[in-house]
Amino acid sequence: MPHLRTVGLYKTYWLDEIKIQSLIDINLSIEQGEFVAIKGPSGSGKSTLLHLLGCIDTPTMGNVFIKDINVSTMKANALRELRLRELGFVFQHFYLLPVLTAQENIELPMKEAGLPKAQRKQRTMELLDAVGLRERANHMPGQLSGGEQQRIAIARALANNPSIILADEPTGELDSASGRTILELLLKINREYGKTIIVVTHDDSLARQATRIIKLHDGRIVSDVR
């Protein structure tokens, strides 16, 4: 059984009077445990294939399915609490809350999943060992640096311990040295943790350590590369 399919996934967005055609006809099977890239030109729908994936986004006709399950025909409540537990999510702008400490915006998703207190912070210490950043804890995201957030956002990510994790861009906003730290954290994740890795990706130097490269144009998979 796949991880992660879709069948006959397409978006479509309207500007004013325009149709403009996203995604067409996306099928794909993801497994449990691989590390796959997605690559193409800006506009080529990368981004918005990565949303229908983590269920942030709904297809315009389509299905997406986890561990065999629908989500696109799922309920609201239903699909938050997949999401809170089975996806974890990595952005290009950290987009860590800029109140919390980085030990309290890693504990926020388990906070969200009803984990009590003293779990948290266990879980919480442990994820920032994972990082290498346990004398950060108490650190706001302000007095952080830009891969030292990253690297947070990946602790948060794996909070709730989701068995996907999709990541757009995650490099993007970093310089070559703390780029490649993000990349060994993940290859680390994908490999040591067995988590499936999705990431939507312009660095040449992370996609060729995925196990797949899917390559989109104008909305079509036009190569799908093991």
Given for the second form:
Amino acid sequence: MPHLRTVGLYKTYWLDEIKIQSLIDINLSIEQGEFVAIKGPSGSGKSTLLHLLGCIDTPTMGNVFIKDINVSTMKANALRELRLRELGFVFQHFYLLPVLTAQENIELPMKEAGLPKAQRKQRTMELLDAVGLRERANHMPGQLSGGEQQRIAIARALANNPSIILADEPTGELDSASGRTILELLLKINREYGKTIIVVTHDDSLARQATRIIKLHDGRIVSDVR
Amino acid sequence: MYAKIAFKGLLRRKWRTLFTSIAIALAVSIMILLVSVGVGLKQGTAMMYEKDVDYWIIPKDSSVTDIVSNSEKTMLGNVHQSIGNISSNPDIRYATPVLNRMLYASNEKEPKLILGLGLIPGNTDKFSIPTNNLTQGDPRFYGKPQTGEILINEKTARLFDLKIGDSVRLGGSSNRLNTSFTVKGIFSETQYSLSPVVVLHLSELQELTGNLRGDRANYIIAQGSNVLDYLRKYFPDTEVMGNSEYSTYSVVSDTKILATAAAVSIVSMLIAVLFISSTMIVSIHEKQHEFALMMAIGISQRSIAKIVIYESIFLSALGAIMGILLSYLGQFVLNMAADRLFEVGQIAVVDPILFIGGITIALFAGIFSGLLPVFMTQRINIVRTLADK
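Show the other one: the form predicted in complex with the partner chain, since we just had the form predicted on its own.
In what comes next, the whole complex appears, and the chain from above leads the way.
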């Protein structure tokens, strides 16, 4: 059973009065533990596909299946629960909550999932260790470098132990050294924790490390190489 | 954690938080001050200083604070006998019936209406009226000659140019000013009554005003401790209240004050809602990326709503606290100005119930003001908002 599957996925939106076909007939099947890089030029539909796979957007037509459950027919609250427990997001712009410390940012999804405080603390420390930032636990995001913020964002994505990590250009805003650290971290999450990782990237060095590269052009898959 | 997010969100925008809180504080303090002036003016026509009294025994459907409107209301009867009985309780240090009546007074000048306060002088040092200067007890009631002794406040003294030892004639009407009384003491009007007041033995006021038959008085006051239940048993058909209950009762039982309070409360609440809503809408607009991110990682609308409502409530609570402090200051300034400029004693009396009212209004405003921003957060489109970054 594929971990994640799309069937005849279309996404159309309107920009003023112009109809944009962002995704056209996307059929994908991703297995548990794959490290998938999605590449393509700007406007090719990479991020749109990631948003549909991550259940933060809905397709115009077609279906997305996660563990063989059709998520395209799910109600908003069920999708939110799915995002909370099964999916972890990493964004290009780090997106940590500026008023919470690194530790609290990581704890937030666990709190929402109803994890008791003691367990939250323990899990947070484990995740901080995993991303190598235990000593930065009580720092505010503004006191962290870009690379450190992104590592905290990755730790947050792992908070509720999701099976899939979705990353939208996670190294896009980082210098090459920080980018390498993030890449190594994603590889570690994939190899050691067995998480399925789907990364949208322009970064060739990151894409080369993936077990599979899907290329998009004008909303269509033009190559899918393992 | 959600409360922390809300609180730190306010701290992040210190100046906006401060100015919005000041605006709410102004609304709350204006509400408190307007109502407190109403209470103050009402107490200005009252005959009894609240702090002198531990227990109030009031006929049902009556009020002790408004002598004019109270004059024809239900009264207590056989009050001397009641006082004789309850005074035997060792926990009651002092108790007296009180009769409030308008009187005419004259000393060569044209008769003028003043407020008469009849009571039974007793041995108490907790009374702001120096009743020790009067013959103790109420000898006239027990068939002895009239004492003819009175105490007056400074306003009466000025009005009739009286000093201790002077005489003044009192009567229930302007053409029956036959009885002469001697001034035995003058007490301060500050913090007491805005009106000219004369204090005399209860039975002598009863005689002047036709209340001797039936031995009637408006209410009974008592000083003591732990006798509330005893008094309630002894006076089953009356309202027996401790001083804190009485403070609330005296405000709530007055429809004019209630109407004023309701009107200014609504206006204050509208002003507070306007300010909090404006601030919250701007805040939601600024933080929509954060909310979109939270929604993306699975944080529920309910949790996001909590953050918004907490922020709104914190803002209103801060405004309420500042408003209460401001109203204290306002009360002090108003009373000082009234006393220095117009010599009318205190005109604003801030009852603790007004603080509760101010906090309640601010908190309701906070919750109400949070509703629209909560609705706005529900309209956030995650993808579009995050893409805008």
